[in-house]
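Take a look at this one chain, the form predicted on its own, written out in structure tokens.
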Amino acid sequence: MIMTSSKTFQPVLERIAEEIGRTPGRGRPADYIPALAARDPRAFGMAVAEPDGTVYGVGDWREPFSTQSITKVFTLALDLAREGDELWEHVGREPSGNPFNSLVQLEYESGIPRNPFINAGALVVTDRLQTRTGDAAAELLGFLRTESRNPDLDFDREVAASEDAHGDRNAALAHFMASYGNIDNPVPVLLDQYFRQCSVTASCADLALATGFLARHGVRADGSRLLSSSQAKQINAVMMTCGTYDAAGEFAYRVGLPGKSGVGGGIIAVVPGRCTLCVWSPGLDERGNSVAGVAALDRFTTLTGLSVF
């Protein structure tokens, strides 16, 4: 089946609901944040945004859920936007290979991540926007309630403050970059910053429609401009090769298309010039990825024939 009209994407959306629901082994939620572990691996929900704003979906489309990592494509944009490509001097653009959360690589690169996308890369990016707004989380807030339409998008204290307490690693991290000078703020505002960034809550609808700048190449929905035409294909090229943690080869070659997973259960994903996608379901496989979500993706571009390759 070949689209050849939006208007055959809710047909394909029901299509994708059916199957996925008939599919068996859904993976397991991400266990170390309370408010996460307790959701139902089976939850299913799917969004698609045109550029105009249209939106399809099915399944559990507007239940919100925790954003988690995907929050790092908004604020890299918010940076990039403000800075332009002095930010590639702190944080590279290259596939880490190793988990979200390692530091193997930070050492012998002296304190330069890898791609903005891990969480040393995601802790340099929020610095930094965090040096020139006052108050990072509040810009990337405010960027989504304007971009979703949904001005009630918030952050879940319940969810940042578990991040908090969980979060050694991410510490670790943020003061082995600061001892290499890349790290502008102290260690303690940027974790604040950081922990409340992932603990947004939004739905598929909320992340499809909010994602559309990337489909309109760096235009805002008010028809204002964020980024320009080159930026955009940077963010996108970067989610494309460095979006899914360590499983973007995989991603790439069953979906095709650039993406953003977090461990909440969600996947953002972009057709320049056509649509934005969010899927969610908190099943996650070994690599942090949803189960269902990835799948739900790869019958997407099969059925509609929309992927960038």
The other form holds:
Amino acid sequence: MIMTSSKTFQPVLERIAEEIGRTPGRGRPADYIPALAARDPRAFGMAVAEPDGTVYGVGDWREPFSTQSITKVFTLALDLAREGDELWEHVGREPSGNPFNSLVQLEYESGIPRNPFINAGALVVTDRLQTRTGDAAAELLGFLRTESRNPDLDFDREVAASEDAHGDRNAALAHFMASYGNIDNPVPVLLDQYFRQCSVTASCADLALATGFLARHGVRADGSRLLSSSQAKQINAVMMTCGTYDAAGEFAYRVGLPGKSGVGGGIIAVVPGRCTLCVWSPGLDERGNSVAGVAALDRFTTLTGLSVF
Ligand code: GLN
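Moving from the form predicted on its own, what structure would you give for the form predicted in complex with glutamine?
The next block holds the full complex; its first chain is the one shown before.
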């Protein structure tokens, strides 16, 4: 262990980047959304933010990338802050053990998705946030801009259009849940919101900062409270058990932190009370998680001892 009491995270980040740079074999960028396929699988960045907003980084940590499913954490927080426990009548909080875009459990379970981090569950959350705000994606973007202190964050229209053009599976999920009465808005409106949500582009530095409220037990960067500390604990717990889909057990085993991945190659992670992390490398494993990203977080918790276990 090299640094639990050190003031700066920089030495450990540099050591991890150096180790990752020496590791061949990085997986493959997602190609089912064609606009994501062009990224270099060898790109790598990592950032750590402390609760006071101090941020450390290495490699491509200021390079914007497609956030994709990482945004599911923020829409969940924004909706939970508004509607509280009623949300859990519409989406569960158990691991699915299935791929993120799977349809199979939905019929057995009457259109109630297993958890908010598989696509079906995220569609329900975005639908409910849409009903409550009138523009869920704008609500998300505003939150991310404020928490990251980066007013330039934006949607990537090319990625959203690419996902729309190849969005049959998400459309199927939304229509199927609508048939059970678990979607309030017209499906085309919901899909537009969801694809824009997934298209937000941000860097490791932006996302490590934006995740800070989960390390601060529900408190935003300006000191105001978004969630109760109990709700922040609940989101961290669902990230731990469901944030990396059918690899959540392996992620908990290797990393030991609440985490959430996206098919753009990013992963956010939380050390409650201590710091938040974001790592990015576009090469994915077969379950849709960044190969180098998981390896880097594994090394971080091993080297620092900063895990929830
Ligand atoms: N936008 C992607 C989709 O809906 C998000 C998936 C992911 O990042 N795991 O397929």
